[in-house]
Amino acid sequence: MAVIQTRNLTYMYPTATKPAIRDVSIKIEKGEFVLITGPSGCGKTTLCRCFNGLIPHFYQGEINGEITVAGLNILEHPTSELAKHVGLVFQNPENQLFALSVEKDVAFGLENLGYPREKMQKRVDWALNLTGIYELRERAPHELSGGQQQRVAIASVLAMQPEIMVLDEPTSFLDPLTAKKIFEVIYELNNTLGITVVLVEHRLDLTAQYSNHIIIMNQGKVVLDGEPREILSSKETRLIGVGIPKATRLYQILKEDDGVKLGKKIPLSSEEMTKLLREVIKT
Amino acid sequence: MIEVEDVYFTYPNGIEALKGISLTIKNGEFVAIMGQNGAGKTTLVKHFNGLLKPTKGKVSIDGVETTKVSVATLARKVGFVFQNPDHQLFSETVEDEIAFALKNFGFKETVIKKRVSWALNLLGLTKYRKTSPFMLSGGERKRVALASVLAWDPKILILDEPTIGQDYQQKEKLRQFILQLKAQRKTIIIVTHDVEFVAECNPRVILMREGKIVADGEASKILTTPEVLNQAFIVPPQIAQIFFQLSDLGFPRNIIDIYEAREILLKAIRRKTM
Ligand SMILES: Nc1ncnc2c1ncn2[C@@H]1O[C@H](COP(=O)(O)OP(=O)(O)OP(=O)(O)O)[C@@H](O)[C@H]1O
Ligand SMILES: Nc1ncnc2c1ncn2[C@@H]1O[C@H](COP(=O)(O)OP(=O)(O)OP(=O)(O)O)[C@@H](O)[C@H]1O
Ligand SMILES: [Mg+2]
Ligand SMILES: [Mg+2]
């Protein structure tokens, strides 16, 4: 079942002279882990803003085409209703934080949904622990480091356990080990609870291995859409300027340029690449 | 030259963010400061342009203590790009944003025009000359922030997370440009979580943890020492990971460059198949 579907979705910001996204037709199935990437300014954030109705309800502008999210036509439902289904982690965490304490920020969404107190506290503590900010729970969000703020933003969406989680470049502020840990958690939620994950990223080294669907955009359009291993190792992807994982790139160089007979499964992580290398070095 | 002598810093809310930092950065050095969220990286670099003053200890730029000069004077010498571009941008158009500091420093109108065009072009922003910085994507805003500082060509450049929001091509351009500045004996300090970018740049790496420096050395050494990386919450670059995993076969463990990796692997593969 598709949880997000768009048909010829085109959108232009109020002050703009040309659309930020054009003729976007995509289909995201329930339980997928989708990676969206493409050059800076290609429309990734704009597309995310459509998924939770910020576009067009907050940003206004001109929208054309069709879009349904969790079975709802976003044009006909207010953002407050869409928020029950979609959690969005903003590209800039500061734009998402407003409460006086970290704990209050993380609890905000659940409070709005009318969660009972005890259940809410449990969920909040769970999210604070997973993101490693339990000790910071009484601190003021604006007095935190950039990465600590990003963790609060992620925790507040995690706490909701929404049907669909959209994360806009979440790793850019996170230290790599924390990013890795948080993605292991998100991957597990994706597996166990069937939460659909939509992840926008430039840095694919930490996250490509989790995805089972990738969408590459360029100048407002979707240019590639499908299976991550094939797409990430294609020449087209590299020409667009996408930074593919180094393990994948090394595989490409050895196989295509140097004619090494490496196995068929295109690697997305170092472990996968090492396994292929052992096969040709041991024999 | 930047000299930091036993610096401690406590925020008004009582958080002690720096706990005895000592370090020297010479002219012409390219340094990457890395480490855990909240380790004190941003707090430390804000001391280099006098935005923050030590609670205890001393920071000197070219021999002058930062407490003895005005922030305005320091600003001419030390360019600073904030982690979050929204803390920096305020003008109505991208062009005005870039011209602002140049005007402040009293550059001639003709020079300003030239420098603005140069910076717009360098960061791929020419088509946004007349656009409001607030109507741009996250990565574009970061590039406006970079452009507005690079435009006045400061002697010391501090870039807090310069690769945020940047695609591979933009990063590659930035890398080339930084190396060019280094060749001109400019000092470049970046704060970053982008391990793969650091692996490609191969700068001096300083690792921080809980307000202290835990390691300082060549990227190819630091990024291939798992024990210190772990302490600083850093995951090694993928090429280094591959070589750790292959170390039982006698491969070196200090490889971060993809082309070096290719050479070594090709040799080993050809030896086995011959
Ligand atoms: N304005 C502030 N007021 C009070 N405390 C602060 C402030 N800014 C940062 N801190 C605290 O100081 C410590 C160091 O923060 P700093 O911003 O220097 O970390 P950082 O290494 O840059 O982290 P990140 O990788 O997340 O950007 C953290 O514990 C943080 O919570
Ligand atoms: N609020 C806005 N008003 C007008 N134009 C905008 C606005 N936000 C973004 N744009 C423009 O729309 C286009 C797409 O921007 P978007 O933020 O979706 O890009 P992105 O792919 O997320 O880029 P990045 O990787 O840099 O974050 C860009 O050309 C940008 O300049
Ligand atoms: Mg974006
Ligand atoms: Mg910081």
Given for the second form:
Amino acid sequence: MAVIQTRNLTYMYPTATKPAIRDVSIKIEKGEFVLITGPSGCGKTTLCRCFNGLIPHFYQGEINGEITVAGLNILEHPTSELAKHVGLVFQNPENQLFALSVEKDVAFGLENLGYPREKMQKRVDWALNLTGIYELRERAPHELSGGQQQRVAIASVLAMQPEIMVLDEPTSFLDPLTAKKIFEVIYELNNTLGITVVLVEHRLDLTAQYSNHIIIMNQGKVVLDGEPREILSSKETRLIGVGIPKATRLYQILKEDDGVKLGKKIPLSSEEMTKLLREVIKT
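Next up, can you give the form predicted on its own of this protein, since the form predicted together with its partner chain came first?
A lone chain is what you will see next.
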């Protein structure tokens, strides 16, 4: 069942001279972990804004085509209604933090959804612990570092446990180790709660292993859409300039050498590549 579907979706910002996205037709199934990537300025963020109704209800401009999210036509439903189904983590955390304390920021969405106080407190504590910022709960967001602010923004969306989580480069302010921990948390929620995850990210070494569906964009269009191992090992992906995982590239190089016999499963992470090489050594 498609939880997000677009048909020939085109959007142009008010002052722009050309569309930010053009003729985008995609289908995202319920429970998928979808990775959206592509060169800078290819339309990834614009597409994310469509998923929760910021386009066209906040950003004006011209929109054509069709888009449904959680069974709702975003052109006909306000962002307040879409917020019950979709949680969006912005690339810049300052765009979504405004309360006087971290705890209040994380609780804000739950308050608006009408959660009872006791259940809301449990959800807030759970999200703060998951993101490793429980000890910061009484601090003001503006006093925190960029990385800490980003974790607060992620916690505020995690607390709501939405049907769909859309994350626009959510770890751009975080070091690789902390980012990996956040991705593991999101992956676990995808597995245990069945939350559909749509992740915009260029650091594919960290994220490709979690995805079961990848969409590659270029110049406002979807150019590749499908299974990650197949797409990330294709020549077309390299030509677009997407930074494919190093493990995948190493596999391709070794595969070209007839003297190295590798398995058919294309690795997406260093862990998978290490396991594959160990099996080769054993044989």
